[in-house]
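Below sits a lone chain in structure tokens, taken as the form predicted alone.
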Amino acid sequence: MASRHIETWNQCLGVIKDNTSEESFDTWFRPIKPISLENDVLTIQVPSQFFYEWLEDKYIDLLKKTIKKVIGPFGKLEYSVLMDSSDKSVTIKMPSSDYVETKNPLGRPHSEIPSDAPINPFIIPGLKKLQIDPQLNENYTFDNFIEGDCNRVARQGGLEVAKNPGKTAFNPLLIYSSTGLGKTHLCHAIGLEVKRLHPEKTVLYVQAEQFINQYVTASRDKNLNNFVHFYQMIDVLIIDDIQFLAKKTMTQEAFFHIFNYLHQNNKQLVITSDKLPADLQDMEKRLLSRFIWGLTAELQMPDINTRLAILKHKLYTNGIVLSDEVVDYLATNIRTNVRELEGVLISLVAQASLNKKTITLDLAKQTIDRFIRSYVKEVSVEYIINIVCDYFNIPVDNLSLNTRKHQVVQTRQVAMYMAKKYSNASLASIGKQCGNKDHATVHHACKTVSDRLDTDKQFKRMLDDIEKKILG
């Protein structure tokens, strides 16, 4: 014969079955287990704290009514909450009708809350801080990250995160570039230097990727309110290349929860992207109305000033000497991006030492010459939008007129579809410097000029000449 508790549950499943759907009662009711019946109190097992608190959020009314049909006006319901995948568990009480003015989960009486606290229906007694790895590089930081006009907005805004996190305007932040322009230094910066300034704080960087893998081993283990529930501990969430969750449905959808639970909570989000929000394919429109809800910084290709400057101070942490002129000739022609620039200072280091030469300008010239040929100008926006203004013979100027005039529309749409198919710039940075035209806009024009080199002979060949002075 069934305990009461059990029978008592069961009637009370088959209220809820009848006001559910089927895939929500499967979900959110069926793993539940009844515990104990004492003074009209009913204790039920959930399977981790996200699971309680979805209970609490989306179907407290119904779980409160059914409670009072099936036991009575003094029927109360009590929460045991499975912590992590151990036998130990923490009670939460669901607050009884008499408290239906102010929600407080943990069931305690209303004398027994300080009236100047708020109350978090959250935080669970006994609920011990997470000791994890934050999976930070010790050197990456914002002393070695070098600050200029193509970066200041992102790193400025991740210092004021990093002091104040989940309390600025700046949640999410959101950092977006080519690769090779510093997101991820810039990412393991801010996760360094919370550390430093709030030691008590956890910190977590997480690439889409390590992401997406743990998701994918929760799902096939059945632990994903445990996954879920792991990264809602999280007080300052790190997370790049967010691009690669794009077409996982399923793993958007945990993300979706995780981002919403740690928003509302005050806590603190870096997301990094290779494109602008609304340049993601394949992403859930809520998802990105939601990366928007903060900052959008945009990590641009280093102009020479700043090239110079991180050049130096490689050298000068390496303890490396080299000619001004040698530095000057690097900074000047590699403009890729800060990845390339470092590589190819190394690459140029290891090789005179290795030959037991003299690091000269001649040196220099015949190591990166190859490179120079290869990558300078697929990465100029202003070269290309001079090559094909020259083509067309366009001022320059005239790309910013507010004119239907086919000549300009033309020129402008090329070089806008040149500039992305020969340069790392975001479509917004393409946009701006071809007339101060949105993302949408060089969108637009990339695809009218695709199109028309499927069917217009003559364009194309007007495009493969344009081609041909742009690479040389």
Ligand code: ADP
Contents of the next structure:
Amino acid sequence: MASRHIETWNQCLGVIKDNTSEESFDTWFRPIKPISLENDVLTIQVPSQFFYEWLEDKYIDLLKKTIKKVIGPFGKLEYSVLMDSSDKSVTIKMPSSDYVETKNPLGRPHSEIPSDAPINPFIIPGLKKLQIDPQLNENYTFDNFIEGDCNRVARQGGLEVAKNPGKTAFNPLLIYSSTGLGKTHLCHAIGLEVKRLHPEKTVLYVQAEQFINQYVTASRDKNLNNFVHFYQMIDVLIIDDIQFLAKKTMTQEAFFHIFNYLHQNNKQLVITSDKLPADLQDMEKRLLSRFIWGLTAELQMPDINTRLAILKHKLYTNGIVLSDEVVDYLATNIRTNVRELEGVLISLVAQASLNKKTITLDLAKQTIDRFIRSYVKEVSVEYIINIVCDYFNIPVDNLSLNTRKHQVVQTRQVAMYMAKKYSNASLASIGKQCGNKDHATVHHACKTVSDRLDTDKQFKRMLDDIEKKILG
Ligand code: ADP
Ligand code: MG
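Here we have the form predicted alone; I need the corresponding form predicted in complex with adenosine-5'-diphosphate.
Okay, now the whole complex, with that chain kicking things off.
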């Protein structure tokens, strides 16, 4: 009699095996242990909460059909969830969603879990806290993160979260901006501040790419349980550059479970993204909707005064002395992002020390010039046409003339070449704006100009001048 549950479960496994892939079977069904069979209720033991949620989410239909087939129309399933795999294992009983009204047990509030059962195995008294390397960069502190209108909400939100992780309405805290505006810096600052104020908290900073790699490895090694368990033990989880999860459906799935678990247990989540959640493509809707549950804060390009303050702070902390004139020039002319501002500063200081020069305004200008040329600035085709026509002294309207006059042809070709290089417009659109030509003409023009650049020094000098004007 004692083995009836084992026999029944083995029959179930037979049915399941025929209806799943070998890999899924090995990962999700082989580790299950049958516990008992009483009054048509089969109780199975699963290794973790995550495991249970996954089965209910992914395999509930298969499980239901199997139970009905093997046990009969009144057959039911109950889970015994193993909360810790060490000796001190604790089990809690979980009904299959057959018993509860919500089909998706993931959204289930705590109260549906028997109240006497510990929800998180890691908060069972007497069990050791997890010791992990939080992966925080000590240099990225709040003190070093200069506040301005551009970042006030995010910075203050971050400070609040660090003071009371998981206890404010800012959960998750989602910080978004384009590159180089301080997302990563702020992440580390929050993590460091939590560690300072609450040394007992388990904090982890992780880049989304790292998270994905860990998921892939865990999945390959059939170790997903440990992976998810590990993340479920974190008090403050900081995930940087979440946009990399796009298209990674399985990783998103695992993150979804981790997110829910942490959020339900009042753990803090901090997420960064290079876009607003609404603009993130190829991400599951239910995940995106969770991202905006808390505070969504944007980091913008600092205004001139904040740029000055950032520069002065960097100079001060690095013991560099620069004239006000040079500092003003840098702050005024670098308008892309803070990383660029730092880059120019470092390059300027390096050049001055290598060449034993003093940092003059001229040297600053040259450095910025060189730096700016190394990335493509976004400018409109119209703007470029105006500069090129002005340079060759040809009225813009003449670009559409059907003439073989060298000056007109050259102006048009150079405008097309520069537009291709410095704008984001398509060849067709460039052609249309440069005298209503087609994309093949633009293509030909670009080739002609670059061929000539290789052989004609004077022409190259002219184009260098034009480029300087375009880059302002
Ligand atoms: P992101 O992650 O948004 O691409 P980072 O956090 O890597 O940007 O920031 C780029 C650089 O700019 C870092 O060195 C960072 O310290 C600096 N930075 C950004 N914003 C500020 C700020 N408000 N004050 C001081 N440094 C800043
Ligand atoms: Mg970053």
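Rigid core: the largest C-alpha set superposing within 1.5 Å between the two forms. Numbering follows the first chain given and starts at 1. Keep in mind the model is a prediction, meaning the values are calculated, not measured.
Superposed on the core, the two forms differ at Pro73: its CA moves 2 Å or more between these two forms.
Relative to the superposed rigid core, Gln243 undergoes a CA displacement smaller than 2 Å between these two forms.
The two forms, fitted on the rigid core, differ between these two forms by less than 2 Å at the CA of Leu186.
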